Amino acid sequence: MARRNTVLKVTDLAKSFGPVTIVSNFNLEVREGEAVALTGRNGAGKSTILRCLVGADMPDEGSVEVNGIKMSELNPDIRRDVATVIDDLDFFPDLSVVEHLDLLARAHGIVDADNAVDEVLHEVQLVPQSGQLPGTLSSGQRRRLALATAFVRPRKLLVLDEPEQRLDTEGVAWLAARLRAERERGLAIVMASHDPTLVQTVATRVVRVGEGGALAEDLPG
């Protein structure tokens, strides 16, 4: 079997803040087709990570590389490969969801940009408040829009921080089936979850983050 690129390589990397150390010494290797699982408790530096992982944040030692290229938000390569869900997004206050991936997919290039957003409009259940603003969506909408501007973008590598929040166990469901679809494909996934169900569902290797360390897990895929 051919081997998997490498899509994600952290290296040592460490974060504090203040005198307080959250990251330290973590190493990450993401490949295609592979999905890791950051899990802990509340606290343990998951979501610092991953705002590290996506140039939110810098880190203070170590490095980000995606594609062999070094981590920058502002790097035409890196946001062209990279779709994230970390925080709750801050719409355009006066653009319908629609015209939000509307927005998103013709600037990333998509061919056929109308379909493409009815697609995933469809698949987030969000057809009928297709012309709302974002502002008017209930907290669940709110997080399958910001599911969907993941989804109606290309991508190779999806970083994702508790997507599971807010969603019903129907919605849970869904996510956990079109992420390991999207890994089955070749997608690279990285996220922090609490849900045992989504984590047993898409990942490959889960890596617990905590006191003491990062330990890895290697789950059957």
Contents of the next structure:
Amino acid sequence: MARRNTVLKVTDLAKSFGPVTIVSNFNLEVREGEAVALTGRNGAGKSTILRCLVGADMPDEGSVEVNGIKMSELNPDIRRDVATVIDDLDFFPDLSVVEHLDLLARAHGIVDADNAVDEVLHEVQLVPQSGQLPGTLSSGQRRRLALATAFVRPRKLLVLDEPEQRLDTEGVAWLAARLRAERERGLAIVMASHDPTLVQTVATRVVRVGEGGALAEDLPG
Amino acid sequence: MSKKSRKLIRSAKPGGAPAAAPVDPAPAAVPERAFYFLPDAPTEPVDERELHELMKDWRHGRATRTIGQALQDAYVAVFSVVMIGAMVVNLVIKAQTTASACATATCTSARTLVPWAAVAAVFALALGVSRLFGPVLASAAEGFWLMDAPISRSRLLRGRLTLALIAAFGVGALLSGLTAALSGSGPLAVALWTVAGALGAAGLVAFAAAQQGIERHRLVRVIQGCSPRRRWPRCWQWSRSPRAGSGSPSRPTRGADRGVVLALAVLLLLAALFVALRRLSGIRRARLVSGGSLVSGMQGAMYALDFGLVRDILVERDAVQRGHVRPTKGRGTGLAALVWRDVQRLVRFPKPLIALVLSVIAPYAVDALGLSQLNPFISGLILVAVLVPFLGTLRVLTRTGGLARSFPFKTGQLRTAAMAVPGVLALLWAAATIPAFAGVTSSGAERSLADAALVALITGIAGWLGAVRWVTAKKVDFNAPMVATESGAVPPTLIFNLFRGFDIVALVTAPVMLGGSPLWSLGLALVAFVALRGTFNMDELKAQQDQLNREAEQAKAERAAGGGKIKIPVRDGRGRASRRGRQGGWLSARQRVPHRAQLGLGLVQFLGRVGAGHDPAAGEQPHPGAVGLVQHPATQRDGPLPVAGGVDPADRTGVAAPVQPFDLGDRRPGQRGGCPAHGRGRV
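Which structure goes with the form predicted together with the partner chain, now that we have seen the form predicted alone?
All chains and molecules follow, beginning with the one already shown.
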């Protein structure tokens, strides 16, 4: 079988806030069809690593490459390939749920945006709320909408920070299956999670993070 | 593959892992599901303008009010702005006339110095605000929904940059022109200062935007730091030169000099704008959104005219950016520890000290302009602005009751401790400004040194108390009774927030400015201090009153249930069981309530008193023992129900009047005001 391409390569990543070193010497390589789960206690640096991976934070040292190109969220090609759900979403208060997704799909140049939005709305079970303004959504619905943003646009790398947050049991099961399906289609996934079921279902590798970097790399389960 | 095709992906069975994965673990059982994936068709290039048009189209028709309705609602505001604007213009013209009449050397000097200083301050302000917000910014929603897409950001952000430039131009023109006018410059000079300030501010904003594009802010910071401080001494030096005092006040800014300055400003603006536009696409999303989030937070605070909250947001942002500090050990115990922590803060955050030191110049400059009569008030206001950053402890303790409750001190003690360090700084400021109040920079000795010291002290105290008043502003309470206006119901605190700090400075300095005795000012300052340190804390008193009411209700219920006496240990003021309590002494709950009322609410009569005219029981039913707001039943029977607020008398004679709610303990029979009960047949 042909060797799969490396989608993400992290080399000697280091990030500090003031005198406190959050991450140091962090290395990671993720290929197509691989899903890496970052685990570790609160404050271990998982989210910081993810923010550096997507260019939201600039690493102090080291490099992050996506498809062989140095990571920069200023590069539209990288923005096209990397879908992220790492922060709480901010919304336009006067645009409805469906309009938000439609805007995102069109901004990414999806030809049949209407259909794509409909399908994803069905999948995240937000069809009844499609006309609602975001301020009226529950926290769980907001989370579903955040996840929908990752699936309504093109992507080669999916970066998720605790995507199971605020989802109900059924929602977590759906998410696990969906991410697994994404992985099997060849998508690379990097996610931080505290949910063992999600990690076991989706991840092909587990990286335990703590005390400034990767502690160990395991297989899930 | 058809672009509309759907792929139904079956969830993988155990063991069906891709070859590249080292080991595919045995997953948990996942039910079979169908997922939608985007078609494989290539995406289309996106036109950013079309996206904007699309959003506009969606938003169209969602407005809840028409322009006519909005104008109708806002006409009072518009009218007020016009009225106040006219008054301000009138004031400016008068001040300008007064100032321009002064032809002494110091006046001429000041007339030249002040516009320079104002323009320098405008430039510093432009750079500071630019660095704070961006100057190019985007809302958090735009950051996620638009900036994440592979579109040209520069096309989206061009409008934002233009807006920032226009704002800088307008504010720069206004501040520079106004200061030049107030300092007595001629119309041509005012116009030139206006243009210079506007172009310079816009140019510096463009420069900051260019720096933002490459994420370099050091240069901006350096220029911002240098602009006021470097120019002041040079301008001062120049203004003291013989040429400046030779009756040719605007000589250096005339002719070729002015042309060069303006040409340089235009050149700077154009060059910076060109570079900024080229670098627009290089601004990271995090930087754009950060400014946008700050603006939206501050918009909410400004909507409620909560300037304190605006400052809190900025302070919080600074703290987040700073991230870490080197921990330092505290010193002392009790309130001294609080004061010492404030001293340590001064060392940790010395930047506000620079503003405080610079503000010492203000009384000298005002005096030089011949406005010595208004000097205490103007300088006091400036002192308010520079002292606010030192009142961080007081701000936090006032804003969040929870933190204040965690300290074992009374509100007054806490506040006094938090006011101590700024108080000392205000005294130092006053000492440094004594010569200004003596008139050293104007015609000569206006006051004796002792009088000048007293006025400087009063100004310092006024500024200090004004800052305390500003910092202790409460949040706007939209649940409180509102004031009806043409623009709708407005909470009173919303209006009062506009004058906080200003009012105390005016109150304390008014006697001095009006030629009265400085002792009046000191007396008023003392009253203001007592009020501000929280001696009369209405919230606390209200909470105590509620507590007493609850206890009274409880006691009544217990009495109704059993009728027995309840053993309650008597506590002294420090919360310890008193000797009497320890020895087994007890009070009935009924006795305890009035006693506590006497102890806790001795001063409430000065605050929430209703008029005597509403006292239906005037002249009868004296109640020497009662003090508070609690009703005290007679010995062997339940008392009548309390009636909230003032109650009108019964509408005919012979009918027992309802019992008044406010019954003062220090009144003796015969001392009550109002008509006798039997004489109130007429209503």
